[in-house]
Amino acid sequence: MIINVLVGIGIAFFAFVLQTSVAGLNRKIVGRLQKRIGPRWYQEFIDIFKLLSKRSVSHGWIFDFGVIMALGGIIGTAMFMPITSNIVAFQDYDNFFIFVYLLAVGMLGMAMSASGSGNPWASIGVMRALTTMLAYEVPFLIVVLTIINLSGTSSMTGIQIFQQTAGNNWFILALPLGGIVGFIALMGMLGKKPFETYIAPAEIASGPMVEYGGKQLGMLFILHEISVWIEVTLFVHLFLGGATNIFEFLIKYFAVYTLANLISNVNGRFKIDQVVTFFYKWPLLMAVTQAVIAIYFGWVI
C-alpha cells in the first residue's frame, strides 16, 4: 500500500511537470502563429514558484480551506489516473466513477473557497461554471456509458486494453459521433473557448479567480495544471486507446492539448445561455444518436 501510494504521488507530480510544460511550450507555438517570439516554454514555472513565495490575502477560513481542499481532491484525482495500460497506482480502483467523484471534490472545493471571498464576479464565476458542467457532463456521460457497454468495463486500464485487443478500432474511430461529442466536452471541461464563460477576463474579472494572490494563486495553478492532465488524460485513454508506453501516451496527449489549444485561439466567446443551449442541442443529439446505433443497432465501426 506503501508503494501505491508513491507510486500516486509520483503520478500526479509528473501530471504537473507534464502539463506545465506542454502548456509553456503551447504559449509559445501560439506566439510564433501570431507572429510573435512568445514567452520562454518554463515560464509558466517561473510563474508559480514566484506566487508561493509571496504572501496572500485570506477573506476566512472557508476561503482558506477550499484552495486546499480543491487542491487535494485534485492531486487524489490523478493519483488513481494510469498513465499508460501497465503504469497505474491502484490497480482496482481506476474506475472512471471513481475520477468523476473525485473531480467533483476538487471543484467543490473551488466553488466554496470562490464564494467565501464575498466578491460578486468570484460568485458570478461559479455559478457559470457549475451551469458549464451540467451542460457538458449530459451528452459526454451518455458517450461514456456507450463506450463503457461496449468494453464490457468501467476501469480506465480495462477501457484501454479493450482498444488495443486486435480486432478492435480505436472509440474515436469506432464511435465516430461520439468522439466528436467527446472532444467539444473536453473543450468545455478545460474551459477553452467558446466555452471560456465562467472566466471571461475583460467581463467578470476572471471569475472564481479574481480575489486571489500570492500562494493561494500558486496553489489554484497547480489545481489548474493537474486538472488539465486529468481531462486530457480521460480523453485519450477513452477515445485514442490510451498508451502502451509512455512515448505513446505523450505523443498523444500533446496532440491533444495542442489541437484544443489551436481551437481555442481562433474562436470567440459563448455567453453562458449559448453554451448551455449549444450542448443541449448539438452534441446532446449525437450523443444519443450515437448510442442507439452502437446499442441498439450493433453498429460499430
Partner chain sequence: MASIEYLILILVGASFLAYLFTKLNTYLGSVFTILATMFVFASLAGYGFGMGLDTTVNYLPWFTFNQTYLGFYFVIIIAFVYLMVSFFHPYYLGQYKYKDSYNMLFLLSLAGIIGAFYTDNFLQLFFFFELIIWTTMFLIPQGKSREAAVSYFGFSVAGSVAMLIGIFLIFSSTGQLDITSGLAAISGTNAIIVFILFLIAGFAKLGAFPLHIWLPIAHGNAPHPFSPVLSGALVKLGAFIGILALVRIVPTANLLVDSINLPLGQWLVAILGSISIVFGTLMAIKEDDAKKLLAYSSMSHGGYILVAFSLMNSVAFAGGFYHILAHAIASAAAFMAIAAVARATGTTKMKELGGMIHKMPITYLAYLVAIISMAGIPPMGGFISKWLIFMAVINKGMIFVAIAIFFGSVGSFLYVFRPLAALFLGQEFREYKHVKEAPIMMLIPTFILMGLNVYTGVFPSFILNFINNILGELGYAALNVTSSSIINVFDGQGILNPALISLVFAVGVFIAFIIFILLKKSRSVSLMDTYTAANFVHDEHLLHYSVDFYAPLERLYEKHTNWMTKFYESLAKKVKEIGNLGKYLFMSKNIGTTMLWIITIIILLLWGVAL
The other form holds:
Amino acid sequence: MIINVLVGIGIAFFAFVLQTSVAGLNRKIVGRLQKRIGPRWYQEFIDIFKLLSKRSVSHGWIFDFGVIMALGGIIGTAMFMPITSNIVAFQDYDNFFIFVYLLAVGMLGMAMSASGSGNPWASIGVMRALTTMLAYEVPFLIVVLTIINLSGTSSMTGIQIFQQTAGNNWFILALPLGGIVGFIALMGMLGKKPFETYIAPAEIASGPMVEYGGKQLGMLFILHEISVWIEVTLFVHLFLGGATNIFEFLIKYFAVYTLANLISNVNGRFKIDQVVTFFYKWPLLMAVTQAVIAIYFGWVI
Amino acid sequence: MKNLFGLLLSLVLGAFIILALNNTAAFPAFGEVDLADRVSEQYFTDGNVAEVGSANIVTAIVVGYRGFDTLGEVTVLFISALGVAIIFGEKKQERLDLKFKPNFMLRVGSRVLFGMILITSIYIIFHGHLTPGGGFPGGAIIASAVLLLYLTDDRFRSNVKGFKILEGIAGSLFVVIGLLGLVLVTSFLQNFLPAGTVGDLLSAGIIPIIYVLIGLKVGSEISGIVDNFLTEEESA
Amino acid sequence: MSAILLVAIPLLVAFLSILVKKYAPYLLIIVGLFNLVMLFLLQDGGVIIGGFDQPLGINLLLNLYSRIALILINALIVVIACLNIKDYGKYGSILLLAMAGLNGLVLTVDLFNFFVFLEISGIAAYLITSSNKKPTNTFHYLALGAVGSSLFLFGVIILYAMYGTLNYGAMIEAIAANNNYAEVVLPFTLMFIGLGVEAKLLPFNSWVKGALGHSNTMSGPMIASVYAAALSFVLGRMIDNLFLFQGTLLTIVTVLLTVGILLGDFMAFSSTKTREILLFSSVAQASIVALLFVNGVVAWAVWLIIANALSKTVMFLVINKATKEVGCDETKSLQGLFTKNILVGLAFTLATLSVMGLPLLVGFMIKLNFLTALAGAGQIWLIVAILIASLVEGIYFVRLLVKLWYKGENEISVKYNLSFKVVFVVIALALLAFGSYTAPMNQIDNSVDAVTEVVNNG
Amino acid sequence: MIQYAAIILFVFGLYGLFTNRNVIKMIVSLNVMEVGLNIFIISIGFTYDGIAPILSSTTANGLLYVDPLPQALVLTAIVIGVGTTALGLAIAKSIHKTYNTFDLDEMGDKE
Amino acid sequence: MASIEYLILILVGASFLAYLFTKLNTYLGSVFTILATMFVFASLAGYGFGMGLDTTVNYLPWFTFNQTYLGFYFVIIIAFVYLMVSFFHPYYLGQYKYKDSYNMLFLLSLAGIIGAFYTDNFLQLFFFFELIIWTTMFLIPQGKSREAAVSYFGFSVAGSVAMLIGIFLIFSSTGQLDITSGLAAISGTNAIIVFILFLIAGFAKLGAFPLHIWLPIAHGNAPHPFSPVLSGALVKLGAFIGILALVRIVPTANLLVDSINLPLGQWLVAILGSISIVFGTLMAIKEDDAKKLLAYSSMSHGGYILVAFSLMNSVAFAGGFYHILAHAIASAAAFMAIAAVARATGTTKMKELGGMIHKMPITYLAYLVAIISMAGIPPMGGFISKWLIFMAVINKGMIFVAIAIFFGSVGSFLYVFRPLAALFLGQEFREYKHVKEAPIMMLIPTFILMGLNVYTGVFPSFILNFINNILGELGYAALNVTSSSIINVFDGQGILNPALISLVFAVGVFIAFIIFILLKKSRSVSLMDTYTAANFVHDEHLLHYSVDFYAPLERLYEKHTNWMTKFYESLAKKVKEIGNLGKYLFMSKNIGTTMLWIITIIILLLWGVAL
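For comparison with the form predicted on its own, kindly provide the form predicted in complex with the partner chain.
After this comes the whole thing, all chains and molecules, with the earlier chain placed first.
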C-alpha cells in the first residue's frame, strides 16, 4: 500500500515537472509566433519558486486552509491518474468519476479561500469559475458517457486498453463529434482564451487569485499546473487511446497542449453568459447526436 | 318570456304526470275504484263498525282508526298559532286602524248573527259522528263568527288570554284521553267507553268527546290567529 | 310504557307550556331527559295506536335503528336547550313540538302519518329559523318546505291508489309482489324530492344558505345537526326499504348525489363566510349519507350521521357564539378566535378533523370503512368523487383552522361560558375515544333498518 | 276527467310559485297547488255509483260506498295547508314590516 | 424485548406528557422530548437491526405489524433525524405561540412514522400516513407563514387521496388489502392506474416536479427546528410510496425502445425525476432565502431518488437507498446549521448575512461537510450514492436522463456554495459582532452528523450490506461489496474504494500542508485590508458580494420561473369559479330556480315511464 502511495506521489511530481516544462516550451513557441524569442523553457519553474520564497499576506485561517485543501485535492487526483496503460499507482481503482469529483474538491478549496479573503472580486471570480464549470461539464460528461457505454468500463486503464486493442481505433476517430466536443470542453477546463473569463488577468484583477501572493499564489500555480496536467492526460487517455510507453504519452501530451495553447492565443474572450449559452447550444447538441448515433444506432467508425 | 317558458314547462310536467299515471296499470282510472283490493273495505265490515260505533265512517277513520293523524294535525294548527304569535312578538297589541268606521246598525246586527253562527257550529261539532262535519268544520265556523265581530267592530278585541288557555286545555285533554286509552285499555287513543248503538247521539265512545275538544281547540286557535293579524304593537 | 309516550308526552307538555311561558325551556329539558330514560327502558317492537292492528290503524316501530336515531335526536335537543335557556327561552315550546315531530317521524311506519309528522317538524323548523330575524330566508324555507311536503303527499297518495294500503310493511310487500319497476318511478321520484328538500340534498336545498347562513346558537345546531340527522335517518330507511332504485332512476339519483357532494365542497371552498363554509360542508355530508344508503352501506352511514351531527353541533355552536359577539362571520374578522380560548379551539379542531376524516378521530374510521364497503361493491367512480371532495374539504377546513388559531390584525375576545365548554369537551372526547376504540361500531350490520312486522300491543 | 284537472291545477300552483316574485302571490299559488292536490286525493277514492260513507239505519247493507280513507286524509291535508298558509301570511306581514314591500326583488339588496 | 406496539403507545403517552411538561416549563418539556426520542431510537436501533422487534399486538387489536428490512431502513433514518433535531427544541421553542402542542405533535408524528413503516396492511399504512400529515401540518404555521400549512396539507392530502383510490382499486379488483400480495396480484390496466396513483402520492410527498409547489413554501417558512425534519425525514415517505409503485408493481407497460429496455412507466418516471432535478437546481441557484434554497435542493435530490428507483436494476436501487440516507443526513445537517445561524441573527436571507465563519466556526464546518455530501464530492456519502446512480444510468445508456443528472450534480455544487460564500464567508458585518457560537447542546447533533457524513463516505460497506438485505427482500440481486470497496456488477472494471480515495486525499493535503509550513509565515491582515484598486472603502457591507450571486446565469432563465405556481393558482381559481357557479345555479335567493330544478328533474325521471 505504501509503495502505491509513493508511486502516486512520484506521478504527481512528474505531472508538475512535465506540465511546467511543457508550459515553458509553449511560451517559447507562442513567442516565436509573435516574432520574438520568448523566455527560457524553465521560466515557469523560476516564477513558481520565486513566489514560494516571498513572504505574503493571509486573511484568516480559512484563507490558508482553503489553499492547502485545494492543492491536497489536486495532488490526490494526480496520484490516481495512470500515465500509460501499465504505469498506474492504484491498479483498478482509477475510476473516471474520481477525477471529475476530486477536481471539484480542488475547485471547492480554492473557492472557499477566495471567498474567505473578503475581496468581492474574488467571490465574483469564483462565481464565474463555477458558472463556466457548469457550462463545459455537462457536454463533456455526455461524451464520456458514450465512451464508457461503448468500452463497457469506467476505469481509465480499461478505456485505454479498449482503444489499443486491434479491432477498434481511438475514440477521436471512432466518435468524431465526441472528439471535437471533448477538445472544446478541454479548452474550457484549462481556462484557455475563449473561456478564460474567470482567471484572465485583464478581467476583474484576475478573478479568484486577486488576494493571493507569495507562497499562497505559488501553491495555486502548482495547483493550476497539476490540474492542467490531469485534464490534458484525461483527454489523451479518453480520446487518443492513452499510451503503451512513456514516450508515446509525452508526444501526445505535448501535441494536445500545444494545439490548445495555439488556438487559445488567436481567440478573444466570451462574456460569462455567452460561455454558458455557447456550451449549451453547439457542443451539447453535438454530444447528444454523437451519443444517440453511437449508443442507439451503434454506428462507431 | 320567462313566464311563457315556465308555463310551457309546467304543462309538459302536467302532461308527463298524467301520461305516467295512465300508463301504470296498478293505478285505477278515475271512478273505477274497487274497494275490495283496498284496506278501506274492512271499515265497512259490521264487526268494525259496531266496535267503533260511529255512523259516519270518515269520522270513524279520522278519530277512531287514525286518531294519531288527527292529533298530529291538531299539533300543526297549534304550532302555526304559536308561530304566528311568536313572529308578531310578545309586546302588548292594539287594534289595527282600518280607516273604516262601522255604523251602529252593523255593530249590533253582527252580535245577533254571532249567536246564530255559534249554534250551528255547536250542532256540527256534536253531530260529527253522525253527519258529515265534526271538530274541524265546527272550529272553523266558531272562528268565522269571531272574525265577523272583528270586521264589524273596529274596537273589538277578543279575550286572547282566554282563547290561549282554552286552546291549551283542549289540546292537553285530547292527549290525556289518549293516555287514558293507553292506561285503561291496551293502546293509546283506544276507545274505552261503550260504543253504544250506531246512529244515535251518545254513541261511538270517545269520538264525540274528542271532536268537541278539537272543535274548541281549532276555534280558539284560528281566532287567535285572526286576532294576531288584525292588531299591531302598542304604539304608546 | 310504550313507545307512543315519546311522542305523546312532549305534545302534552307543549300544549301546557303555552300556559306557563316562563318555564317552557325547563319543561323541555325535563321531557328530553324523560325521553332519554324511556329510550333505555323500552324494548323493541311495534306499537298499535287506536286499538286497531296494522291495516286499519297506525302503528309505530321501535327497533335498534330508530332507537339510535331517537337517542341522538333527544340528546342533542336537550343539549341545545340547556345552552340556549337564557337567550332563546321563548322558543321552548317550539323545540318541544320539534322534538315530538322528529320522534314521531322516526317512529311511525305509516306513510300518511309520516307526512303529518314531516309537516309538524317542518313548521317547527320554519319557526326555529325565524329566530334568525331574517323573514325572507324563513319565507324561502317555508315555501320550499311546503312544496316538498306536498310533493311527498302526492307520492304517498299515488302509492295508496296503486296498492291500497298506507302501512310501510304492507306497502313493501305489495311493491315486491307487483314488482313492476316502471309504475313505481313517479311516486318514488316525488317522495324522494319531497324528502330531499328537507334533507338538504343539492338541487333542492337553496333554503339552506339563507337559513344556516344567518343562524344563531339555537337555530344553527338545531337545523344543521338535529334536523339533518333525523331526516338522514328517515330518508335512509326509506331509500333502503321502500324505494326501488333501478335503471334511469338509480343513475339520475346517483348523479344528483355525486354532483351534490362535489359541488357542496366546491361551494364551501369558494366562500369566505365561516357559517357558509360549515353549511356547504354539511350539504356535502348529507349527499354522502344519501349516496351510502342508495348503495346499501347502511351500518357505516348510520355512524356517519351520528359523527356528523355531533361535530356539526360543536362547530355551529362555536362559530355562532363568536359571530354573535363579533358581529360578522367573515373568516378575516374571526381571525385569532382560539388564541384566547384554547380549550374551545381544541374541541373545534378535533370536530373539524373528524369531519375531514383524519386519523385518531372517529371520522377516519367511518370514512375508511364506508369507502371499503363501496370498494367491495365495486363503485370506484363514487370513491374517486368522494375522495376528491374530501380533498377540497380538507384544504378549506385547514385554511379556516389556520386563520382561527393565529391572530389577525384586530384583536377579538369571545367568552364561552362553562356550559358551552363542558359540551364541547364531552363531544370532542367522544370523537377522539371512538376514533381508536372502534369495537362497538361493528355491532350493527346493514340490515339494521329493515322494517319488520313484529307487533306487540301496548 | 276531474283527476286530470286536479293535476293541472297542482302544476299551475307550481308554475305560480316558479314565476312569481311577490310574496303574497306565492302564498296564493301555494294554496292553489294544495287545493289541486286535495282534489286529486278525493278523486282517488271516487267510484261512479258510490254514495257517501255514512251508515244510516235506513240504508240496507250491500251498497257501494265511496272510499272513506282519502276523505279522512284530505281533511288532515286541508288543515295542514291552513297551518302553512297562516304561517306564510304571518311571515309576509313581518317581511312587509321590515322591507315595506312584498316584492322579493326589491328587498334583495337590503341584505 | 421491545415491541412495535409498545413503542407507539409509549410515544403517544410521551406526547401527552410532553404537552403537560411544556405547559409547566419549555426547557423541561423539550428535554423530555429529547429523552423520549432517544429512548425510541435506542430501542429501534438495538432490536431493529436484527429484525428483533416482536410484532405481537395486545392493546390495539385491529393493527397488525410486520417487520421488513425496507421498512426498518426508513424508520431508523427518520428516527435518527428526529433525534438529532430534538436537541434543538430547548433553544427554539421559547418564541413559538403553541409551544406545548409543538412537542406533542412532534412525538405524535414520530409514532405515526413508526406505525407507517412497520405494516403490511394498506389501510393501516394509510392510517399512519394521514396521522403524520395532519400532525406535521399543525406544526408548520408556528413558523413565519400560515399559507404554508395550507399548501403543504393540500398537496400531501392530494397524494394520500390518490394512494387511497389506488388501494381501493387493488381491493376491488383483487380483494387483497395487504401490501406485498396486493401489489403482486394486480395486473393489466388496473396495474397501470394503481402505478400512476401511487406515483402521484410519491411525487406529492417527495415534492418532485409536477407537485413541488409546496416544498419551498413549507420548508422555507416552517419553524427553524422543524425544517430539517420536513426535508430530511418526511420527504422520505414519498420515496417509500414511490418504491412501492416502482419496485413492487410488476411492470406491464410495453418496453419503449428496446435499447433502453425500460418499461414506459419507469421511463416516464425517470424523465419526470430528471425534470425535477433540473428545475430544482435552476430554482435553487436563483433563490435568496437559504432555507428555500435548501428546499429546492431537497426537490432535486428527490428527483435523484426517483431516477434511481426507476432503472430497475440492483445497482440503481442500491444507489437510491444510499442516496436516501446520504441526503437525509446532509440536508438535516445543512438545515440545522442554517437554523443555528437564524437563531443567532434572526434571519435566513442571504442579503442580510455575511461572515458568520468568524463567530460560528463549528456551524460553518458542519455546513461545509453537509454541502460536500450534498454536492456529491468524494470524502462524503453523497459521492457514493451519486456514483452508483451514474454507473446505472450510463450502463442503461439513457442520454436525456444523464444530461439532467450531470447538470444536477454540477449545479448542486453551485447552489450549495452560494450560502457558503454569502452566509459564512465574505466580510464580517458590524451588527453581528455580538453573535456567539451555538450552545453545546446544539453542537452535539452537528458533530454527530458531521461524523456520520464522513463515515458514510469513507466506510460504506456496513450500510451497503444492509441495503443488500433489502435488495434481497425486494427480489433483486445483491451488490457485491467487499470490506473496503464496491465491485461494480456491470463490468467488474468500475471498482470504487472510498477508503483509498480518502487516504490519497489525506496524503495530498498532508503534502500541501508540509509545503505551506516550510515556507515563510505570512503576515495576517484584517478582512477590510484588500486590494481595491485605490478606491478606499470603509463600510464592509459594500465589500460583501452576496446579492444575485449567480447574476449572469439567473438572467438566462429569469422570466419564466413561476409558470408552475401560476398553473396551480389558476387551478384553485377554477375550483372557486365552479363553486360560485354552483352557488349561482343552486343557491340563488329566489325560489324560482329551485322550483325549476325540481320540475326538470321530475320531467327527466318520468321520461322513461311517461312516453
